[in-house]
Structure formats: structure tokens, C-alpha cells
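So this first bit is one chain, no partners, the form predicted together with the partner chain, shown in C-alpha cells.
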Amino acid sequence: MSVDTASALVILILLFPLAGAALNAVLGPRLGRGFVNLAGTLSIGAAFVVACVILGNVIAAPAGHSAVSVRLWQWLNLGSGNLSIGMDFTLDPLSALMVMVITGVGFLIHVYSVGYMEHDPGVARFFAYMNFFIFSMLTLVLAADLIILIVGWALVALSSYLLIGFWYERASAVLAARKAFITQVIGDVALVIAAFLIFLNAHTLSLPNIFARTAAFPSGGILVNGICALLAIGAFAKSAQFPLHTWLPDAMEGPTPVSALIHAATMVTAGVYLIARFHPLFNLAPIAGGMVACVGMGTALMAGIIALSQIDIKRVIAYSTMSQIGLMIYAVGIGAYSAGMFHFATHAVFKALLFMAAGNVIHSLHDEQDIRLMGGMAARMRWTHWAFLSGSLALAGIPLWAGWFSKENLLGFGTVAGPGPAPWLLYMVGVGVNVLTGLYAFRLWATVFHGEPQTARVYAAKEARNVLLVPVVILGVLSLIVAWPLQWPVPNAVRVFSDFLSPVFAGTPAGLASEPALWIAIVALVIGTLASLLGVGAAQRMWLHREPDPAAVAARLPRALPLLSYNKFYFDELYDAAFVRPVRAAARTARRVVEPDVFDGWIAGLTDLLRGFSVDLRAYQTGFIRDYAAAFTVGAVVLVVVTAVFLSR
């Protein structure tokens, strides 16, 4: 692919969503719903076509030439040795994969949104934000300069903020949007500081140049570990990983298509992409990599536990997203980059599906989200139910569904790679997460679609219309078949996907994430699959057949466990007490005490001093001639005496 072709493709794929956003924002309110729907979806459809061309070009590129960088313009130039930044973009297998998923899944979600937002008066604003999100996300994954990447990174957070707070008259949505944005900014600051460290050592912020100068970062040193830890903090904020994860469940305040697109399929996986993109540095930073792996797996476990007890249908799926992204983060942390990216791709499909199917349920129940008030939906929403089941099977990792391929592939690497002396430990946690995933996925499925209908609304529920159903069904089919031709979780089986990405990750040293031996892989596969089946089976018994009753099971557990799960480990309360309240208190103190008494005080003190002096002086201005004459006499005498004494010496 020539540079000219590449620049044309980059400009086109960025321009379509941006134009869609601008048209919807400016003309949308005037030209009406039909125009908005067309402009909103077609712009993403067009971007998807461009993405396919990009993919074709990248596949067709001769070996060793799969990456092309283009510069659209010089962004800033402060002279040699100082900042010099170009508006640079790169097309390579990794970015091609990302744009395919973003525009492909994104297009289906946009089509779904046409139906979902049908009665909302703010539909033009909605599509403007959604298109803008796609533009931001594409900027993020195509950027070939760290600054441009940070710009995309932040614009993504902005679109997320705008869409979480889309229903701005709901106070809870407004607060959720603010919380999400501030958390993102914490991540941004970490990224910016990482950029400083990179720049001061490699003297460039252009990604290809950074990766060509890895000699500037001594392997295993404190510098590269520090940089990677900072990058990872940015990734944690974006991907809702511990300890920056609390914004994601609240983000469910946004319309459901937003949850599907941004808070499941694309934006929240940007952290995985970031670490995969910076793999040349992470390869040199085993300590930071180990930290990433631990945080990822820890988040996967924690979110899985929380998902078990939540009662809001979208929040359950949100915690499952957090858990699955934890697995991806774990994978890229141990160096299994392409395995992590593969789980990202399949997860985008089945998680978008789950959210949209849940959206159909919510819609048909007139915005009911409490799963305790559902039940028996399968009989009323057949298609949605089958699609949701397909998505749940994929999520739980049941053989032949997409999630099985990607998750078992990922855990297979965990048998041989991992931080510290006992990489097996994290792998074992991963097996536990498999059980949890089966449990919470099928708890949700059983509670929502089976059992007795819990309210009158359920009896009145009807299947969603075609515009809401077709994207869901397409993704339902894809959740089953998408992984078949791509990658199998056994060494030397089908490995189209990892071969496609291998030019990107070529430099990864053999010690990191080498593939497990065949027998280990097969044993791991059997164990992992059995764990998933165990989780699904247990969920079936508990929530479908009520033997044993889940409440009875919970009662037998230590009392703290269900409490911690239901209250999300009290992180919101903890952060409120540890950060929000102290800052508020400091701000209040500044306003009530410091400003008036200290900063204004010292000036006031000075002026009071001067005023007091002048008041004292004024006392001598009596207006009586005799006083002045006396003062004059005394003064004259003193002057004469002093002069005489002085002269006589």
C-alpha cells in the first residue's frame, strides 16, 4: 500500500464519522428524524466500507511491509531537541483489526439506535455524539504519535461523557457523566507524564520512532517500568480496571446503545489496545507487566463476584464487561498480546449483543431494569431470547461459541507465562473466573427469561421490532461462528488471527508468552471448559430449578461475601471518604479561612497598620495655634541643639 493510498484511506475513514457528527449537530434539528437516521448510520456504514478496504490492503501488503505511516500535517515544532509533533497516523494489522471492529460493530449498533431512540426528541444530538465517538475512537487507534493518541484517547472520554449524560435532566446521569470524565482525566494525566518520560529519554513522541529507539530504555530498569506503569494507569482508567473502575457501572445511565458501543465493545477495550500498541516497551518491563497481569486478573475476579448479586440488568452486564476486560488486560500483561486482542474482538461481538438484547427487554418493559421484576420473557420475546442465549453461551465460554475460543486461547498462555515464580497462580484464578462467568451469565439469563413473570408489565411485553431485532440476531449468529475460521485454542490448529497480527508483535521475546506445549494446552483446555460448564450447570440448577435455592446458598456463605458483592466492595464509599470529601473540605477551608484571613489578611493588616498610623498622626492636627507654636518651638530648639552638637564634634 502506497503512502498516498494510506493517507486517502485515513482521511476518508476519519472524515465520514466527523461529517456525520457535524451534519447531525447543525442540520439535524432542522431536517428531522429521517435525515438524522440516514446521516447517522450511513456515515458509519461508509467508514466500515473504508475499513474493509484498509483490511484488504493490509492483508495484501507484502511481508515486512504491513505498516504504513502517514503525516497529514506538522502539528507543532519547537526546534530540535524540543517538542516536534506531527499529525501522524499508521495503518498496520493492529489498527486494521481495531477499525474493523469499531466500524463493523459500531454500524450495527447505529442501526439499532435508529429503533431504540425513535421516540427521543434529542435524536439529532444523540447521533451527533455517537458519530463523534466513532471518529474519536478511530483517531485513537490510528494515531502514530503519542500526542495524537492522547487526543483520541481524551476525545473518546469526552464522547463517553456526553453520551452518559445524554439525558441531562436526570441528576443521576449528570453525576455519572462527571464521575466518568474525571476518572478518565486521572488516566490522561498518567499518560501525559508517561509521555514526558518517553520524550525526555527517546527525544521523540512518534510511536514508530519510540519503538525504534527502545535502546533508550534499559531493559528491566526503573525507567521503563515506571513508564509502563503510568501507561497502565491510563489503560486502567479507560478500561475500568481496579482501582479506577467505579465509573463503569454508573455509566449505564446512558442510553443502552451507548452501553453496547462504548462501554462494552470499543472504548473500554482501548486500554488493552494501548498496552498491545506499546508492547515494545512492555516487553522490557517485566515488573510493570506483572502488575498489569495481577490487576487484570484481580479485576476479573472482583467484577465476577459483584456481577453475581447485582439486580440491574445493565449493571450485571457492565460488571461482566469489567471482568472480561480484566482477562484481556491479564493477557497483554503476560505478553500474550494477540490472545488479548482476539478476546477483545470476540467480546465486542457478544457483549454488544448482550447489551442490545437487554435493551430490547428494557424497551418492551417500558424502561424497567430491575431483573427481580422480570422473568418469563422467553415466551414473549423469542428472537431476543435466542440471541441473548447465544451471547450468554459465548460469554460463559461454552465450546464452539466464540468466547470459548478466545478465552481458552488466552488462559492457555497463562499456564506457561505470568508474573513471579508461580505463573500458575493467576491461571488458577482464571479458572475460577470461568466458573463465576458461567454463574452470573446464566443467573441473568434464567432470571430475566425464565421462571414466573413477576409483574403485569411482563405479560404485556412484546417482541421488539425488526430494526431492533436484526442487528441483535446478526450478532447472535456471529457470536457462534465468528471465531471458527480465525483461531483455535490448541497450538498448531487454525491460527489465522495470530498470524495476521504476528508482524506487529514480531519483536516479542521468546521468554514472554511462548505457546504452551500441546499436552499442557489440551489439559488446560479441558480444565477451563469444565470450569465454564460447571458454572453454567450450577447456575441452571440454582436459578432455573431452585435446587438449591440461591438465597439458601448465600445464607450458608460467610456473611461478608454477599454483602461485599452486593455493595461492590464499598469502593464508592471508600473513594468518597478518601478523596472526594477531603478535596471538598480543603476547598471549603480555602474559601472560608485561607482567602479572607491569610491572603487577604496580610494586605488588610498592612493597610490597617498604615491607617492606624495616620489616625495617630491626625491627633496632633488640633487646629489650635498654641499647639502648633509649641511644636514649632520645641522642634526648632531640638534642631538647633542637634546641629550644634553635631558641628562641635
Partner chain sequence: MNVPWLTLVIVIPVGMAILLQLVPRSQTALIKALMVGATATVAVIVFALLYNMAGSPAGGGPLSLHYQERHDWIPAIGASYHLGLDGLSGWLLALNAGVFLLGALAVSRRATDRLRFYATLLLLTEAATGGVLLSADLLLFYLFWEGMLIPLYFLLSNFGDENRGRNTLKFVIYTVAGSLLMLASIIWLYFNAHLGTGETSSFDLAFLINHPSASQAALVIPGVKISTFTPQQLVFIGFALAFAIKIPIVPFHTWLPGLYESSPPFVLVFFAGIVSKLGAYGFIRYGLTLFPQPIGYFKWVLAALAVLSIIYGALMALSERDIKRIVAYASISHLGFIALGIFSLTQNGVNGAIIQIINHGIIIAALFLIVGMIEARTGTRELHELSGLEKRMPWLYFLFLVATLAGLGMPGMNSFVGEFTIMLGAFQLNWIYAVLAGGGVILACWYMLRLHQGLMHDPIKPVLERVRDIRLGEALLLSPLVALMVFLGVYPRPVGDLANPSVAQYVSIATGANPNPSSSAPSAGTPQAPQ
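Provide the structure of the form predicted on its own, given the form predicted together with the partner chain shown above.
All you get below is the one chain by itself.
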């Protein structure tokens, strides 16, 4: 691929969603809903076509030439060339994968939004935000300069704030948007500090040049581990990983298409992409990599436990997202970058499906989200039911569905990555996550679609219209077949996906990039698959057949465990007590004591001083010419004497 071709493709794929956002924002309110729907969806459809062309060019590129970096223009050049910032973008297998998922899944979500937002008066603003979000994500994943990456990173946070708080008349939506933005700013600060340290040592902001100068970062040293730890904090905030995870469930206050776009296919996976993109540095930082792997697997376990007790249909899927992102973070932490990105690709498909199918249910029940008030939806929404079942099977990792290929491929690396017992321990935790995933996925499916209808709304529910149903059915089919030609979870089988990404991760140490032995892979595959089947089977017995009854099972558990799960391990309460309440108490004290006694007193004292000075000065304003002439004479004499003294020296 030539530089001119790459430049044209980058300009087009960024221009289409940006133009869609501008048209919807400026002309949408005047030209009406039909124009908004066309401009909003066609702009992303056009971007998807460009993404397909990018993918074709990357695949067709000769070996060793699959990555092309282009500079659209020079932005800043400071300090005699020491600080050069350009609008630099990279087209390589990793960015091609990202733009395909962002625009492909994003296009289906935009089509779905046409039906979901049909009666919303703010539809022009909604599509403007959605298009701008796609533009922000594309800027982030295509960036070949640290500053441009940070700009894209910040624009994604801004876009998510606008989308989560779209229904700003709801106090809960405003609070959720604020919470998401503030949490992500913590990660943004860490990312900026990491960028500063990288520039101080590599003396460049260009990502290809940084990765070519890894000698500036001694392997295993404090510097590279510190930089990677800061990058990881940025990734944790964006991808809702412990301890910066509490914003994700609250973000379900946005419309369902927002949940599908931001929290399934794009934004929350930006952290996974960041670590994968900076893999040359993480390969030199085993301590930071181990920390990333432990945080990822710990978050996957914690979110799986919480998902088991949630009653809001979208929050169950949100915690599922957090858990699956944790598995991806674990994979890139142990150096299985291709496996982590493979799970990213399949997860984007079946998780967007689950959110949109849940949106169909919510829509048909007139915005009801409590799963305890559902039941029996399968007989009323057959197509949505089968699509949701396909997504649930993929999420649970049942054989032949996409999630089985990617999740078992991901977990298999846990048995061979690195020395010592830690990888095996993390792998066994991952097996436990498989059981939990099957449990909460099919608890949700059984509770919503089976059993007796719980309210009159269920009896009146109808299947969604085609504009809402077609994207869901397409993703339901893809959730079954998308992984078949790409990657199988055993060595020496189909490995198109990892071969495609291999030029990007060519510098990965052999111990982390190697495939496990065949017998180890088969044993790991069998164990992981049996764990998934165990979770699904147990969920069906409890929530479908009531043998045993879930309430009876919960009663036998230690009382603290259901409470911890239902209350989300009390993280919100803990953060409120540790950060929010002390700040509010300090503010109240300042308002009650410091402000009236110090600031108001200081201002009042200054006012009195100036008032007294003005009274004294006013005494000299007599209005008589003789007084003014006398004062002028005295002043002139003093001036002459002072001047004479200085001149005599």
C-alpha cells in the first residue's frame, strides 16, 4: 500500500463520521428525522466500506510491508525540531482490525438506533453524538503519535459523557455521565504522565520511533515498569477494571444503542488496544505485565459474581462486559496479544447483540428493565429470543459459538505463559469465571424468556419491528459462525487471525508468543469447555426447572456472599465514604468557618480600611482655592528640595 493511498483512506474514514456528526448537529433539527437517519447511518456505512478497503490493502501488502505510517500535516515543531507533533496515523493489521469492528458493528448499531430512537425528540443530537463517538474512536486507534492518541483518548471520554448523559433531564443520567467522565480523567492523567516519561527518554512522540528505541528503556527496570503501570492505569479507567470500574454499570442510564456501542464494541476495549499497541514496552516490563494480568482476572471474577444477583437486564450485561474485558486484559498482560484481540473481536459481536436484543425487550415492555417483572417473552418475541440465545451461547463459551473459540484460545495461554505456578493459578481462576459466565448468562435468558409472564405488560408484548430486528438477527448469526474460519483453540489448526496479527506482535518474546503443546492445549480446552457447560447446566436446572430453587441455594450460602454480590462489593459506598464525604465535609467546613471568618473578614477589613482612607482624604477637599494653592506650593518646594539633594550627589 502506497503512502498516497494510505493517506486517502485515513482521510476518508475519519471524514465520513465527522461529516455525519456535523450535518446532524447543524442541519438535522431543520431537515427532520428522515435526513438525520440517513446522514447518521450512511456516514458510518461509508466508513465501513473504507475499513474493508483498508483491510484488503493490509492483507494484500507484501510480507514485511503491512504497516504504513502517514503524516497528513505537521501540527507543531518546537525547540528546533526536538518536539515535533504531526497528524500521524498508522494502517497496520491491528488498526485494520479495530476499524473493521468499530465501523462494522457500529453501522449495525446505528441502523438499530433508527428504530429505537424513533420517537425521541432529540434524535438529531443523538446521531451527532454517535457519529462523533465513532470519529473519536477511529482517531484513537489510527493514531501514530502520542499526542494524537491522547487527543483521541480524551475525545472518546467526551463523547461517552455526552451519550451517557443524553437524557439529561434525568438526574441519574447526569450523575452517571459525570461519574464516568471523572473516573476516566484519572486514567487520562496517568496516560499523560506516561507519555511525558516516554518522551523524556525516547526523545520522540512518534509511536513507530518509540517502539524502535526500546533500548532507552532498560528491560525489567523501574522506569519501564513505571511507564507501563501508568499506561495500565489509563487502560483500567477506560476499560472499567478494578479499582476504576464503578462507572460502567451506572453508564446503562444512556439509551440502549449507547450501551451497545460504547460498552460492548468500542470504548471499553480501548484499554485492551492500548496495552496491545504498546506491547514493545510491556514485553520489557514483567512486573507491570503481571499486575495487568492479575487485575484483569480479578476483575473478571468479581464482575461475574456481581452479575449473578443483579435484577436490571442491562446491568447484568454490563457486568458481563466488565468480566469479559477482564479476560482480555489478562491475555494482553501475559503476552497473549493476538488471543486477547481475538476475544475482543468476537465479544464485540455477541455483546452488541445481547444489548440490542435486551433493548428490544425493554422497548416492547415500555421501558421496563427489572427482569423479575418479565418472563415468558420467548412466546412473544421469537426472533429476539433465538438471537439472544445465540449471544448467550457465545458468551458462555459453548462449542462452535464464537465465544468458545476466542475464550478457550485466550485461557489456553494461561497454562504456558511464564514460569512458576502463577499462570496456572490464574488459569484455574479463569476456569471458575467460565462457570460463572454460564450461570449468569443463562440465568438472564431463562428469567427473561421462559417461565410465566409476571405482568400484564408481558402479555401485551410484541416482536420488534424489522429495523430493530434485522441487526440483531445478523449479529445472532455472526455470533455462531464468525470465528469458524479465523482461529481454532488448538495448535496447528486454523490460525488465520493470529497469523494476520503476527507482523504487529513479531517482537513478542518466544515464551509468550508460542503455542502450547498439543496435549496441554487439548486438556485446557476440555477443562474450560466442561466448566462452561457446567455453568450453563446449573443455570438451567436452577432458573428453568427450579431444581433446586435459586432462593434455596442462596439461603445455604454464607449470608455475606449474596449481600456482597447484590451490593456490588460495596465499592460505591466505600468510595463515597473515602472520597466523596470527606470532600463534602471539608467544603461545608470551609463554607461555615473559613469563608465567613477568613475570606469575608479579610474583605470586610479591606473595605473598612479603604473607607477610612477615603474619609481622611475627603477632609482635604475643602473647595477653597487658597487651600489648594498652599498644598501646591508645599508640594513644589518639597520636589525642588528633593531634586537638589539628588543632583548634589
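Residue numbers count along the first chain shown, from 1. A quick note: this is a predicted structure, and the numbers were derived from the prediction, not measured. Definition used throughout: the rigid core is the maximal C-alpha set that superposes within 1.5 Å between two forms.
The rigid-core alignment places the CA of G64 less than 2 Å apart between the two forms. After superposition on the rigid core, the Cα of L12 moves by less than 2 Å between the two forms.
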